[in-house]
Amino acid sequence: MSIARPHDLGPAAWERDAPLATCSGYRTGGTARWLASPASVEEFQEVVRFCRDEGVPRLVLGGGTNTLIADGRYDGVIVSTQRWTGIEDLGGGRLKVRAGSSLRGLIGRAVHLGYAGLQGLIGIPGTVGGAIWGNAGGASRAGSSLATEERWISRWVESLTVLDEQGRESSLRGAELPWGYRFSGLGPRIVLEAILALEPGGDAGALKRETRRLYLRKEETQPLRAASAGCVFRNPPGESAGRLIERAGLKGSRIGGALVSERHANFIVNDRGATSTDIEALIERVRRVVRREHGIELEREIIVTGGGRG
């Protein structure tokens, strides 16, 4: 099947044979068919309309923290929202924030603001629109890996902008969706923008000392320097992924490149320039021993797409 560009959509914002690592937060994968950068609405609703019309999958990405790209190609089209940025104060602790920033920008223009809720999502690598469909979350206590709603980013949405399948673009409350542990009810929709409602009237200075304290913990505890997708696994209810994993002795366990992390089990890293299929068959190798060890069947948290998988 042959794709041809909409002669519409400017060339900057398309790119043919695309490789895909610098898309990734393992650094690692294939190529696209094309890679398509959109900087407008108009833009996100062109890219959409023509995969529903050429009948080629699509794929959308933020920092590509939470997904491991397969090697090979992907036969479709790669949305990145990377170009599609900007934070807007509305006042009174609101924000309006465009999908592709990045999460750790929107936490220091909150602090920055005064502005208080999001400093448990400190260390959470990606964009704003990623964490809002995949509702993200920061421990529940300091030392504990059990997420909980006070922690999840979903407690502050107000409002979504996004498109569906048509490339029909609608509004959302927060409070209309099924949000969930790793789950916002999104599904195929695209979130193009979003408001947030946070706490004003904090001290911006005493935000930042608190953020910065919750980051530095993190980092005694999490690879948040490596090449990683985070957590690879949701957590069972009731129990620690990254328990579980360390006491079936998986910790350092390595295929190639990729290592299960010394600092935290829930975590596959890039250590040692690693394939994409390096860190899929360490995955299948951790919930393989850890079914065996514990009687338990982890979930991926991370999603696994690419090279043909659509």
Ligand SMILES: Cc1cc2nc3c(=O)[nH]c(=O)nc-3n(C[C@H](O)[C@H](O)[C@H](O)COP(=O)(O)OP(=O)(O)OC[C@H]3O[C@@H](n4cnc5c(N)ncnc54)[C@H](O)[C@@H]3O)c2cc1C
Second form
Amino acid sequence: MSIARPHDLGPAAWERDAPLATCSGYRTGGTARWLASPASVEEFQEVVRFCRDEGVPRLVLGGGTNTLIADGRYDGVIVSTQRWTGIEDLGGGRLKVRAGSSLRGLIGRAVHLGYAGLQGLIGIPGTVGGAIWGNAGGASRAGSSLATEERWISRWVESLTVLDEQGRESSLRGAELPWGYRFSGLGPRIVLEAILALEPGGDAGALKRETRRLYLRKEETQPLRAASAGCVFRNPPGESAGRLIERAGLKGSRIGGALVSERHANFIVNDRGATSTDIEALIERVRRVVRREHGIELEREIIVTGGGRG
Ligand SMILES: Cc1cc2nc3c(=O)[nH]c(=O)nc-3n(C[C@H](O)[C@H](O)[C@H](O)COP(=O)(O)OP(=O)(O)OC[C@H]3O[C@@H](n4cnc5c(N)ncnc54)[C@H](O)[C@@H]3O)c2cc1C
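Coords for the form predicted in complex with the ligand, given the form predicted on its own:
Shown next: the complete complex, the earlier chain at its head.
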């Protein structure tokens, strides 16, 4: 396939034969024919229409912190949202945020304004768009009165502006979407912007202390500083994938530079120059051993994409 460079986009928006390791939480992965980084709605539309018209596959990436990008070459366009950032305070607990803004930055801004609700999502890296697309959520904790759904970002989504596969812009109310565990139902639509409706009138100092406490608690149990894409497997109903993996004796298991974390068995980390192939092989080993030991088929939570996969 020969992709001509689309001339009507700004020169900074397109990079050819781009290495993708810097786009992934794992810091691994091959190259992409094109890496496009739109910085306006019109540029997003151009990229989407270019892909449609040329029949070129595309992949949207926020922070890449839930994604393993395969080794090899992706013969399509990676659409990075990293240049599409900004948060606007609409007052009364409502924040309008562009999809490429970091979730951490959004939480910091909300806390500063005394808007409560997002503190439980602290420690989740990546962008707001990625968090909404995958309905990111804080972990369930014993003794807490919050229901699981209360911990998902979906609880706070008032509305979204999205682009469809034709590049058409539209608005959706949060309540229209079939939210579930790590699921938004957004499919191929690109999230451009979200309005979140939080609880106004909180004490900024108290919210900041609570957020710090929750971060430290997450840090105690998860390898937040290592290169990873978070929990590799979804929790089976009524079970914890991490516990199943730990009970199967897999903590510390290694293939090449990929390691099952000693701190949390549902994390595979890039310990020493891992390749995506190492990580994928270790994911398969974990799945196989858990199936053999517990008779349970683990389902992947992280997204594996890129390379020759489309
Ligand atoms: C240390 C660590 C801890 C983590 N803890 C948690 C946790 O507690 N809870 C949790 O839920 N997750 C957790 N994660 C996983 C991950 O951080 C979240 O899923 C995060 O929300 C992903 O955001 P991202 O921008 O990096 O998404 P990416 O990995 O870039 O993308 C994920 C998916 O979203 C799509 N996407 C991204 N942006 C858009 C957009 N604007 N429009 C449409 N689709 C888009 C991509 O195409 C892809 O399919 C953790 C990860 C790490 C590394």
